[in-house]
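A lone chain, given as structure tokens: the form predicted alone.
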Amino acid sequence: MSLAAGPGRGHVAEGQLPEELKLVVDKHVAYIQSLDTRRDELEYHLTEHLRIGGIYWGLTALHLLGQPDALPRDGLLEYVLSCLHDDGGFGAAPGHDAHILYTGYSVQILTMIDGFKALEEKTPGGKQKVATFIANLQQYDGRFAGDQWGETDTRFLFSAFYTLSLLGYMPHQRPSEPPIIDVPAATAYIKACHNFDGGFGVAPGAESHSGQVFTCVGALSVAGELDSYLGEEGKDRLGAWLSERQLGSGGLNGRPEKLVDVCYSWWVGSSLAMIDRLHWLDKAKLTAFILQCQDPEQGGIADRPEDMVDVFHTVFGIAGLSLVGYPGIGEVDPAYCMPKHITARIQRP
């Protein structure tokens, strides 16, 4: 899977007006099939430390777009499994070192492939070894490293708890079983990463930005503890922290001060969706701003207008169109970014 930008770039067909834009499901399809014939382009190999991550991104599109097997699922299967280590951690790409990241990219693509029999019969007990391998990436104040040199972020936290609820093993999934992490002290960290202003940011102290919300509050969600912590107040404040994300373009930016992106349209978004306050956005706007950042001839979603598309801004522009109610989009699931249909099989506190 291809990480380069373009061919194509965002714009509004001629002679359209933006009450005309539709989004064009089979281009969107075609691009994301095509973008593994790009191997003779230097930007591919150049973007390998990020395949694990194209993968899912394009996967997750497609399933969404209702195409969830436009990709094969026995060339998927295969990559995806020679990325994986003894540790039981997944590196980017053969041969790259584990990753926390990477180990949940890879866990939710098997997921949605329905992989985890080949991930046992490949080596034996395959998903307690991934959920080990989480484990023991987690610090003494409840902070998780992304991997064996110790660098810890929110994001590495959410990826933990996300992944293992995925595998089934976060501790309300097993109780009759010594729990696996310390839930109680992750939580307690993402709490003290709470900012005055409602949002959250990646370590205690640190500014509130939309990317981090999004970790923060996913974490909370999937332990279960979003609504006790938050309360109505808490959701109001932070509401309203994200919802002046939108701008007067109707495209969100990810702090005060900064360009839109489409991707923001899911990190915002899910937030807002999470707590209960999406509507607090103008979804008509949203709606418009991301469909004018699809190339309407070559497929692709773009950060912005005229700028070139890629694979990470088509999933997150196609992910937000799916949370405002746009037609056709199956649903998706707020905490993980994948089908609610599929998720709804997890376990939930």
The other form holds:
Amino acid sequence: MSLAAGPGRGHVAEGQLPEELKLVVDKHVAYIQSLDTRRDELEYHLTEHLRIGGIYWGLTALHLLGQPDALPRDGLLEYVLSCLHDDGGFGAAPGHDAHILYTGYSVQILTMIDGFKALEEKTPGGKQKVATFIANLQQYDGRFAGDQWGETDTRFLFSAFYTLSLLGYMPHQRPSEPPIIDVPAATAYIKACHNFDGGFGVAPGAESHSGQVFTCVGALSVAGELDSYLGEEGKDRLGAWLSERQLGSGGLNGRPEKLVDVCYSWWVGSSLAMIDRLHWLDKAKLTAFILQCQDPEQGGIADRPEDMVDVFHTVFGIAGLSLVGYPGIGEVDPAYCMPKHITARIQRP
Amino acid sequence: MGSHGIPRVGATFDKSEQARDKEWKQIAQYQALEKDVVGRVNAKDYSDATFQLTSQLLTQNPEYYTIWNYRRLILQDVFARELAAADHPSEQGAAAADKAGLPPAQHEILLLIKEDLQFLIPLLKQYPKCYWIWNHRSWLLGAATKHLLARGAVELWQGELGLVSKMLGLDSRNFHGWGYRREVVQAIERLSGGGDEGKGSGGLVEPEFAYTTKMIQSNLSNFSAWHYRSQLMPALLSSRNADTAARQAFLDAEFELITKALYTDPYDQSLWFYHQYLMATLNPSNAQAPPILDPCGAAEHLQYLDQEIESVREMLDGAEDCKYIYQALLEYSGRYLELAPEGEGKVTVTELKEWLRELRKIDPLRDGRWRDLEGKMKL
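Show the same protein again, this time as the form predicted together with its partner chain rather than the form predicted alone.
And the full complex, kicking off with our chain again.
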């Protein structure tokens, strides 16, 4: 899977009116299928550290587009398992060090391709090992480090929560066993990142940022504390901040006075969906903006019209369209960014 | 992600044969370098030569996080060897170290850390949004704090304040930069034996507050600076031992500052969020905005609501198409009426309805939100 940008750019085909725009499903499927054939580009090699993320993004997009088998399952399974380290963590590619983010993506892929049996066959007790790797990254104050080097970030905490829940190792999923992580300490840390404007930052004291809002709201949602913590007033305040991300073009930005970007269709849209305020955005205008960022000839979606497409913006554009109910796209789970029919099996608190 | 904001330049198809050949050569060189580095680290070759090769590879690809990890493995190994050899210092090393006022091993470690901090500067400037570079910098400073005497470590951290100001000068909204700034300030205060936040000898709360003023003056629209300003307030007021009158004077000065800014550009949402913040400090139901006033009860809340509704209402003159004014009026009036239901003389339901009607006209994007507000306020 290549994370290289291009080859195409987002644009509107000549002579087409914005209201006539349609998602070019087959082109996007073909685009994702072609990504791993670009080994003659330097950027393919320079982006190896994003390979497992690329597979997760591409596969999720294919699922939502109704073509879950468009990438060969055996190849994906073999690749993901080749990223597994002895300590239970996954690296971004074979030979790359283990990290919580890539462990999360790997577990999402394994969930979507039904690969846990194969994991257990390759490494007996594999699921538990992965869960232990994650649990060991929790710090005394509830935060999670990304790896043994200790960088902490609310992204890692969210990653820990959703990954453990996919594995069935969140404490609420195993009420008869001692908890392997301290959920109250972790959610207390999230709450310390909450700001007066309703949003959340990357650390206590940091400015609200849509990406961090998604991870914090997602973590509270997976832990089952979202409604009780925010309440209607908290949801109104956060929803107001999030809804102000939509600009006249229909696209969304990540913070006040910043540029719009397709990926915020997901970070902002999913957060609004989780707090039941998605109708605070103009869905038709957001849809038109995302469609103007696709390359109607070669497939793929870019951050903004005229920029080069890539698989990251492709999945978040498609997932954004799923949130607003674009016809023909599968329903996405706003916390997990995976098909809803798959996450429906997760035991929630 | 590497591809944010990449316009279509040098599209990857339609390449000449020559360009293809060149790219294949680059790929082969890159892969050979990668193989060399990985091979050496796997064989535990933590030599200076390996270290230099990681520099080469990271200069080409700073997103390759595993190589940053390798770099730290090598540095840790060198630090450990220096510390182990500390009992037998060379004469030369001892002399240099003595001059620097540090034991020889610490002196060597300091030099290595300084050199690596220097290596990162051009990378940070070229890739200011790369998590791994900021992360490595923070690790280096952490290692300095662990291995050096507090005085030496503080000097390094103080140098970081200059660097981060430079980085924020290049991009005043870079959230890595602002996050690193908070980390640097906390470290300096902690290492200077600060005790109470902002009060110690290394107390930076006053200069940091002045820094936000400077940043705001150069660009009003910098919400990152406004946000940081809001975060500094509790420590600032406590370091000033501000009494009731001083706190009120402080809040009034902040309202004056933001009101002036709003008159300059009422269409800038950064400014409205700061106004909202000041109002939130008066609202006990917003736990994320600690009170500035002391005491801060319903009377004070009502007084400022009254004052600011008047002030914002005046902003409408000449800016009747500014949605943020109507939003502020509706929000503050809603709160006002909750606290003083009999105060309808000041804000009438007719007025509220009128503001909402204007808002829906100007801001159809968020019509769902305004419909909900209509229901919530029973308009």
